[in-house]
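Listed next as structure tokens is one chain, alone, in the form predicted on its own.
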Amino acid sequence: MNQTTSVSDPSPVEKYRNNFLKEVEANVEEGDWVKMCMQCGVCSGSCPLGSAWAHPPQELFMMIRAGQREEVLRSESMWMCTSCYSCVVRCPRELPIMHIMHGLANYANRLGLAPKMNPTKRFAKLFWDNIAATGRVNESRLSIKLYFMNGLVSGIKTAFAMRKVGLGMLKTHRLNLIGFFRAGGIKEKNQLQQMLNKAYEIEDKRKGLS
């Protein structure tokens, strides 16, 4: 007996493209490449931090294709990416893996699902706040805030442990403590803030998160 398929039944391709995959394609940078992964594992084998990933890139892609939304967006894995480009260079299908990792991290953060105590996420926030304030990185402020990221006691311990490095940086003028109290930055900071605010507005409208 011949079996017939109802016209209302989704095609195998449509079944494969679950709602979360569609969400990633629409909201994550280069997300439309996820479905091209052939699960060869070259990306995780090439990553210098590959052994530290709870879910290496190809596994995250499979989880996306399996519709595991919460598991992916709450994962710390994509925050492990150091932007070394090893995975991008070696991927046989030339997937922009690094961009997808950062895109997933950014999307999870915007949705409020990213791990709150992840050190990479916290560093990214400190770095962005630092450079967005004046248009240039204030290395003195960034370094001190990183030291004390986990509180006063932890900061003092970290500073003591790194004292030789800090003294070396002071001697070679790579660290300027006076710079901590100087705003510095680019001219026309107001224009920078206007551009950033407009970019935030456009991004929110595009992603439907406003």
The other form holds:
Amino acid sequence: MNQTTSVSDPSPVEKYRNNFLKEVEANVEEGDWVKMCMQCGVCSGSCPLGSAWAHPPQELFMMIRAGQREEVLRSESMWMCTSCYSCVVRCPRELPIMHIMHGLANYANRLGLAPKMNPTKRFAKLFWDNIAATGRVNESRLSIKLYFMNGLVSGIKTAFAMRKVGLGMLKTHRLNLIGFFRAGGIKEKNQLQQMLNKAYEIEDKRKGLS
Amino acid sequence: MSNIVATHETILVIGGGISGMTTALEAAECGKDVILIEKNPALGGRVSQLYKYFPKLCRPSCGQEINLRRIKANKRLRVLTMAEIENLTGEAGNYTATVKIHPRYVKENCTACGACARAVTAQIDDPHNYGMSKIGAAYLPNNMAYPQRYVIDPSIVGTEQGEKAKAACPVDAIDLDMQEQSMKIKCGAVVFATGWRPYDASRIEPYGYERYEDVITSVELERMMDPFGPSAGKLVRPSTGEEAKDIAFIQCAGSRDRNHLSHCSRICCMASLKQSTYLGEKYGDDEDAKATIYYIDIRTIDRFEDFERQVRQDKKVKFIKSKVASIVKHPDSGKPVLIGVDTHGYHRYENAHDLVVLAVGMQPSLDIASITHTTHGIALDSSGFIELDSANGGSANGDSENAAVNGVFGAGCASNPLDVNRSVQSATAAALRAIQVVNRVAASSSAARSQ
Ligand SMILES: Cc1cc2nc3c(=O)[nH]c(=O)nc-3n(C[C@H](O)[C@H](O)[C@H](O)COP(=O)(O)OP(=O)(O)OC[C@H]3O[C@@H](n4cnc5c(N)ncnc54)[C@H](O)[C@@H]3O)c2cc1C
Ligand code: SF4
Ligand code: SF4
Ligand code: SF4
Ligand code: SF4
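Right, the form predicted on its own is done, so what does the form predicted together with its partner chain look like?
To see the whole picture, the full complex is given below, headed by that same chain.
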């Protein structure tokens, strides 16, 4: 876990700082803000998810500082964030809390520690695979995949329950059924793949992931 | 009034609160000529609106009385009320202040008999009570007001009400033709004691100060406790007029918050601790009387920790470590409900209280940068408080020793959010600094004469 760069840093302040906090600062998007949290609780009290959280953002930040690496990275909590921004606009220290939530989720995923069956995670993966394949979101494929994410029977049930919405969307040209059969997407898809691969490579190198 | 004789050896003190009065008195009692200007119709500043002082829990009026006696006894100190600083130019030893005098419509021969007030029926929001109650438009600013002179509100000037007041005055003290005046004051040193104002609570949107009557500010609670205040000394829910026994205090309301004031206002923890003792005073052992203090951390500086320790022993007072996230109105009882998560265990709470007091932050009352055009500017900190900077309003003259002599100083809450004790200390220090500047002016002008 000690994979950060400051091994040679001689200052005692650096040396005795909690390692997981350092890791988060180095590897998680906006992670260097975590130390600015003053534990006031406004973010947790403002979050519409309320009691649904195992650990509200304020608590996650404290757990990071307390070095509870496993508990944080395996948590479902940061996957729950709906990006509503309530916390961000109210935080007295102007922490980009929402971005840190997504950063933590992403980092946990990269390390393979994210909870396997978390629905947000699975949807995020469907979405990513969908857009990364062609460079455009194919909405009909995405929604069908989402419906059948939990198996055939539940997929048929969901599709049936949602049929009115689906028909409405078709009528208003919000959903394109032909797209399901024709892949579409950008020109030069392979260049997109090259760019993504390069980005992965740079990120892995910077964060010391393999 | 506009031909005030002032010299380069005069000290100008701006703001007649506890700090300004202290600076002015200390300097005048050392034999210096001092002019004290105050924009309100009476001296006293914010402390005259407090019910009791921490830490001793005494009434502010007794200190005020002593100061007023000293002012009346001093021939070197001149006081101008309804006088507002508008501009300051020059350099150490040679400043010119432009001061606007608002018309009081009442002359110096007023005997404070009150006949004008009895004749007038028009009312205005009482500024002494932060507009929580009304006062007649011919009024004495407060019972202890110095000078003891009535004020006619401009809203009735030129109306029948104004004429009634004038006709009622037995000594012909009312002059409804009084005009606003502008005067220039020359002086050698300047002390800003312009104090603070409460942060505008309506800007803290989630607390609904504008939406919920039962959400008030800490300064308003002080007025509620005053027997002559808007609720005759009763703690009430403004929405119903019922007694308020279960009171919540929200700390750091507008302070320590980069969306509002980024500084800690330093006195509001002590103010809420003090105010929690008001419950015991009002309700004795009544078990329904409860104070709940919601805080990020309690900051009681140095000796005040003793006060905190005492309050923590009071069973009526409960502490919840949490900055409240928002307030909603209970659908049935109409009471304010505080929503948040506490830091000791991360529990969500939704607590209803009778009355919510926002411990609002302190900010400088005057935008000092906008009125000072001295040769050297005035150094302000990021919140607008005056720094003790050796170049403040300094002189531009070439000799190195005097190159940047500081001639402008801050005193009391114009320099920092301070309690009364520390305000008075800082005011005394400002007096000593100002005296040194005018002494130097005196020395250099007598040296010039003897050459
Ligand atoms: C809720 C609350 C409770 C408090 N309780 C206590 C307590 O119990 N004990 C304690 O020690 N402290 C207490 N304080 C702090 C106390 O109020 C301050 O220490 C004190 O008011 C500082 O006095 P001052 O003279 O510096 O400022 P002020 O009292 O603000 O006086 C400044 C004066 O300058 C005048 N002025 C402003 N602008 C101009 C201008 N442009 N031209 C001319 N004049 C101007 C104003 O009219 C005012 O009269 C409390 C504060 C709050 C918010
Ligand atoms: S609102 Fe900001 S400072 Fe307060 S607990 Fe949340 S992240 Fe920390
Ligand atoms: S942005 Fe996420 S963490 Fe913040 S309040 Fe909304 S749901 Fe909660
Ligand atoms: S203005 Fe006249 S009537 Fe009013 S209080 Fe003064 S002396 Fe009395
Ligand atoms: S004194 Fe207390 S209430 Fe006031 S800003 Fe500081 S911590 Fe907050």
